[in-house]
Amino acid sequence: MSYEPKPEHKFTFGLWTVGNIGRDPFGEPTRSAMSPVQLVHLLAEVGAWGVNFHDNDLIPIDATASEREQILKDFKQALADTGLVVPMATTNLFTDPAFKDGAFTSNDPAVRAYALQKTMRAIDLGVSVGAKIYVFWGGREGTETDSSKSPLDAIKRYRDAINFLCGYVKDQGYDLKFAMEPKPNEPRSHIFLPTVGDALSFIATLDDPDMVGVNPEVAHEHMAGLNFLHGVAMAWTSGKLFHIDLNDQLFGRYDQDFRFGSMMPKQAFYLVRLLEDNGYEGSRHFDAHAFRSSDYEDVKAFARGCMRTYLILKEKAAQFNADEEVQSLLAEIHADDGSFSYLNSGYSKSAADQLSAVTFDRVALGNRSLPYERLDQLTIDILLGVR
């Protein structure tokens, strides 16, 4: 099989992600600034699909009217040029000193209406470069200290929030949907909607559920000590998988953005098997960063490598899928001989009688083998390649 990647495997990029220029909290950067246009260009050239961006990757906060105008310009020559789309836009209400206290949950009312105004105008400016997602990561909507505001207000406020800006796109008639993207920690001590299940008991709060969902993060779960695979089922299950981050990252670190799949590789085949085999439609969105210590030519290996063990990882989940002897003791594990199939259609008086009339063998079902660690080994295995 070719590793080389395609436009229907739809893999994308944000700007701030190949164009990280290597700083951190305790050093300066590493890399020199590229622009939108040579960042397009580059992911062009690895072979991506599309680039993705908050308001000020692409335009800075003090642009002019102008200087606006020819930014805009030159990224839709360069998204011409190269063909890549643009599948998904986001804010950015973190970086500036204003939102040091948050943005839609700050306890500043002015705080609040800049954090609205400043996300009406880049949810403008994401649809009209082809943006059909919308994304919010609530970066500073938290507290280092409780003393400083009840959570039962904050989430008020973030609901108040998205239920206005669900109305204004619905007013401007955009084909748009939000994803709200789980975090529990950095840059704030603590940040409201921490998990894959916080987001979605919220997201049933709101006026209009049906038009906002998660973008589920490998790196944000796993910060917490999460499951991601199990976040992105609930996700699934829930109909609301509306867009997905792909990294990697040591469970209880601070937030790594590794390549994707270069630490916990078997957690990324039980994710790219999930997605690939249950027909996941959308965007397969790297949002990682490569070492501080990468030239931009070892970036583009970064960007390469995250597309690659993608697709490596979905044909090992072929491969899995395909095997005598994983499907043999799979089939043994979930051996279904009917009996019980009048469970299947939920509670019903006749079903109840029937099932209360059933001795079942308790010591049977305890001694029933399950051969787990023959299927786990079996699973290493092929990812090893020595099957």
Given for the second form:
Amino acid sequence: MSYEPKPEHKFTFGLWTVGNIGRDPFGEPTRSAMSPVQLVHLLAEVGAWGVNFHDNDLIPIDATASEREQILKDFKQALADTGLVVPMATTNLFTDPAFKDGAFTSNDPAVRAYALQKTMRAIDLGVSVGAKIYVFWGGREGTETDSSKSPLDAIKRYRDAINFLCGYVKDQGYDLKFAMEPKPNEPRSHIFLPTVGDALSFIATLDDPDMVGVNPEVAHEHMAGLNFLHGVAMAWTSGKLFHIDLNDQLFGRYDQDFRFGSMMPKQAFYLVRLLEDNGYEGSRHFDAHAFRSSDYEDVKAFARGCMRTYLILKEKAAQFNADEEVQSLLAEIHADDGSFSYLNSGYSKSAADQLSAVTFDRVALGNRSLPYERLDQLTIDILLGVR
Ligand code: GLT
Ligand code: MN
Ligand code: MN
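Counterpart to the form predicted on its own, namely the form predicted in complex with ligand GLT:
Now the complete complex, all chains and molecules, led by this one.
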């Protein structure tokens, strides 16, 4: 099989991902900045389908009206020349010092108002180039000291802001949905909406919950020591998996944003299998960046690697699903003789009566053999390519 990316795979990257210049808290950039137009061409060269951006990845925060117009014109030309699409856009509400204590959750009402206005403008910008998903990553929405801000106030402000912006989108008649992106910490010590579960419960409290879903990121759940697959499954089963940020991350580390599947390929395999087996139709967005030691040739290798690994794992998932030994083990594990099918349609008085009358052989239940070691080794054999 060829692992060449195709448009139907919906592989996307942010301008900020391949455009990452290798700055970190301890060191200066290791790569010179590329323009958005150059980055669009780089992404086209490696075979990506789409490009996403923050308002200020494209248009500097202090650009004049005429600079803005020229940049936008050049960017649209680059999209037309390459055929790249813009499925998602977002707002930078974290770089500028104005947002040092948060944007929507800042204690300062003027900062909160500025954040709303900046987001309205960034929504207009995203929609003007075709974005259908709008991401909210609240990197600065948090605290270092909980003396400074009541989390109850902050969550209310967050809710008010998202409600306001949903109203704006509807009023403008835009075909746009929101996706909340959780993260537990970094850059703040404590970020509001730290996990997928928090974001899902927040969404349920909004005025129009149908407009809002989640954008889970591998690295962010791993930072919290959580099972990303389970978080994604929760979002999926709630009808809320509007977008996904793919990368890799070891547990218990700073935000690493590694190439997809490069650190925990087995977890990445389960994730790809879940997405592919269940017909996930959104973007496969790589929110990752190349090592600080890379030059732009190596950045291309990084981007190609993200997509290649995804496609290899997709093939492995198909192999797993078709493997007779795996399937016969799974059939054995999931065996069901139908004795309890009367419980499948939920509670009824008769089901409860029938259940009450059953005598269970508890010891036999506990003695049942579960060949999960065999199954797991078959999975490893498939992943390591010896099957
Ligand atoms: C930032 C963050 C990402 C978010 C981006 C969207 S910006 O790089 O680390 O996880 O998805 O705002
Ligand atoms: Mn990240
Ligand atoms: Mn992300």
